[in-house]
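Presented as structure tokens, the chain that follows is alone, the form predicted on its own.
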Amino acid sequence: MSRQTEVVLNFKKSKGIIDPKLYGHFSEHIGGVFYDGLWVGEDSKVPNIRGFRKALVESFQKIAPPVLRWPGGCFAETYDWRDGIGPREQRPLRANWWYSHDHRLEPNAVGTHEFMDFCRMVGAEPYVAANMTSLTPLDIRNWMEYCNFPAGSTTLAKQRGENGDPEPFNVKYWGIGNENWGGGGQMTPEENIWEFKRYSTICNSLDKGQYHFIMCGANGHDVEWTRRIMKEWASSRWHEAPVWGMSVHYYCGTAGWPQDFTEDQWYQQLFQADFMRRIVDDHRAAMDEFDPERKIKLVVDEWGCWHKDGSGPSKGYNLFEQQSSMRDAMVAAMTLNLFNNRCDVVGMANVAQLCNNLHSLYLAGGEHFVETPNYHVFDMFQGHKGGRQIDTSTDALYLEREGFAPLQTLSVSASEKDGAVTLTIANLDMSQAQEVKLIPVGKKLGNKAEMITLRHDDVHACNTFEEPFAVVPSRTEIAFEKEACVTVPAAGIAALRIR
């Protein structure tokens, strides 16, 4: 059986251009994200490009990542960038932030130069998360000078050249502080903003206006944190340290195991994902009280599902590694649709994390490598990047759950670019397909479409080293007759390109 629904595409209404940075990524030095994940080393038997896993590099290139955040996360709070430069064999072995969790040491094989090389390989813009809990303002300022000053212009620029990169890295995005409400110093909002002012003032003295500084915002729905730091910002608007963005972190909590959840837990996870609407809307409303011109952008630089440990192929060795099923892919689709429809509010977003961790696009180990269903969602949604958002509405049924806002069973976003419409639809209904009638307002739709669908008969299915292609998209060409209608399968995700 299937349910009849309508989706209205109103070409007369738009929130603006969908910035590609809404499709950003995050790579922290935690567990197996880098070591035996992204990085295998130049001498590895695993095919690699200058030490980075070749299969992952080539796969990541295909989805054109706009920006990649590094090296943390919490890892940044005890990271000294000088540990990761110079001859690799001379770099120190350190106990990093996560040592108390897994007792793994940081070899510093991947440092600034390697990370920048990876960004160049895949075409991503680097977003460096610098800490303001264990380094001084001058330490971060020197890191910026090391990364960005012209070849041979200063001692640090010369040192960069001696280490293999004479030309500057041109890093624009700098996070000053990470989760300062928690592991980043247990600060109050006021303490956080005072420290941010101090650090960013010193760092901005290098080249006023060139750098985009991102300050630490709230944990989840802690709107009071946002209101308090914005109040402090508004009461003493400083000129030396402009703020480009404020970060917010939100993870969907556990609802059963990644591959062992009930129908009720399927919907519980999706209600949690939909809570991102309140995260974005309520924080922006609090920011607007003090920043009505929206000079400061909202940056959701950590998001995704956070399941219980141990479901990934490393069987718990890689900290926080988890498998991803169609339920995780559905969360990714819902979240990206939400960001598309709030492209006037969200300035950047970074899914956490890239490999062998939370909500990952990849799982890897040794010679093994697999793309998760999350990866395929990012691939399917590529057409939205840089497109003009189109207002959409649907008459799909609503679900209700105590403690949450009503949740529609269709998640939709649309955009237009280069004479084509990209329409992405996620059917949250676990048991019923939806027959979707498309109703355009202001423009006509062509009579043909390419449709990519991601689904599986078993919503618990995932891609493993043994079955790497269990959950993959299918493609088909559709010819519309009198009406533009498509069928989105139960628990399925569809992406349409319509001329």
Contents of the next structure:
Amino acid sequence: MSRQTEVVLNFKKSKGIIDPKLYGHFSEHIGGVFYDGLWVGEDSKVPNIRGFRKALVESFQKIAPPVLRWPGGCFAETYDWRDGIGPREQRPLRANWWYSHDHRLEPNAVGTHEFMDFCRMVGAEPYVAANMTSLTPLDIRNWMEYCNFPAGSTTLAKQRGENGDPEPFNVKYWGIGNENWGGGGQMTPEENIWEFKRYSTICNSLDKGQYHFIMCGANGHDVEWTRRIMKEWASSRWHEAPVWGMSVHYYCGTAGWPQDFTEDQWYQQLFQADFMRRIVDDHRAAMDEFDPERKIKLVVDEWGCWHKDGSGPSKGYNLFEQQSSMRDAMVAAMTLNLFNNRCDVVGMANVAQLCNNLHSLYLAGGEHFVETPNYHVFDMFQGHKGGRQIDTSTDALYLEREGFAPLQTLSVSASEKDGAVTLTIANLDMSQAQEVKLIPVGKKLGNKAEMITLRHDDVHACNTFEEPFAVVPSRTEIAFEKEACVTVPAAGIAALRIR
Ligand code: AHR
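Got the form predicted on its own; any chance of the form predicted together with ligand AHR too?
After this comes the whole thing, all chains and molecules, with the earlier chain placed first.
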């Protein structure tokens, strides 16, 4: 049984260009993200490129990551960048921020040079999250000088050269602090501002206007945090302490277990994911009260599902590692559709986290490596990056749930670029396919399309080391006749490229 639905693509209305940075990523030194995840070491039997897992590098290259945040997260708040430079065998072993959670030690095998090397390999811009809690502003300024000053120009630039990279890394995005309302010092908004001003003023004195500083924003829907910070910003505009972006973190929690959830929990999770709409709209509205020209960008630099621990292949050894099913893929698709449709509101977004952790694109360990369904969503949505967003609307059924805004059973976004239209449709309905009629306004649609579909008979299905290709997309060529119609399977995600 299927439902008839219409999707209107109004080419006359657009929110602007979809910045590729809405498709950003996050990699923290936590659990298994780096060690035995991204990083296996140069001497490993696991095929690697200068220490990084080759299969992962090659897969990541394919989805052209625009930006990668590092080294935390909470980890950043006790990280001293000087531990991660120089000969690897001489680097210190540290009890990092997460020590009290998992009692694992940080070997510092991956430091600034390795991370920049990884970014270069995969073509991502580095976004460095600097420690605002336990290092001084001068320490961070020195890190910036170390990364960015011309070859041989200063003692720190020379040191960088001696450590293997004479040419600067040109790191533009610098986060100052992380979750300063929580693990980053339990600050009030005012305390956070005070600290941010100190740090960014000192760091900005290196090279005015070159750096994009991202200040720690709210926890989830704490709009008051945003308002108090923006009020203070508007009172003086902090001329010596420029702000490029303000972050917000929103994890849409869990409902049931990653691979064991009821139909009701399927929808509960999707309602929680859809709450991202309120997160971005309400924070932006609070920012607009003080910054109507939108000089400061909203940066969602951590997002994803946060399930209960232990469902990943390491069975709980890797902190926060979780499996990802079609439900997580659905959350990814809804969230990316939302960001496309709010490309005038969100300046950057980073899914948390890349490997062996929350909402990951990859699971890995030893010789094993798999792409999760989340990875396939990022791959399928690639056509939107840099495209001009096209307004869409649908008459799809609304679901209701107490405490949440009504949720339509189709999540849609569209964009155009290089003479092709990319249209992504996620069918939230767990049991019914939707026959979607496309109605263009202001332009004709071509009659040929490539359609990629991600679905599985069992919504709990996921990719494991034993069965790495259980959930993979399928591709078909479509020729539209009189009308442009496509069928999106129940709990399925479709990406169309219409020429
Ligand atoms: O992504 C895991 C953790 O979640 C991050 O370190 C922290 O910023 C957030 O609380």
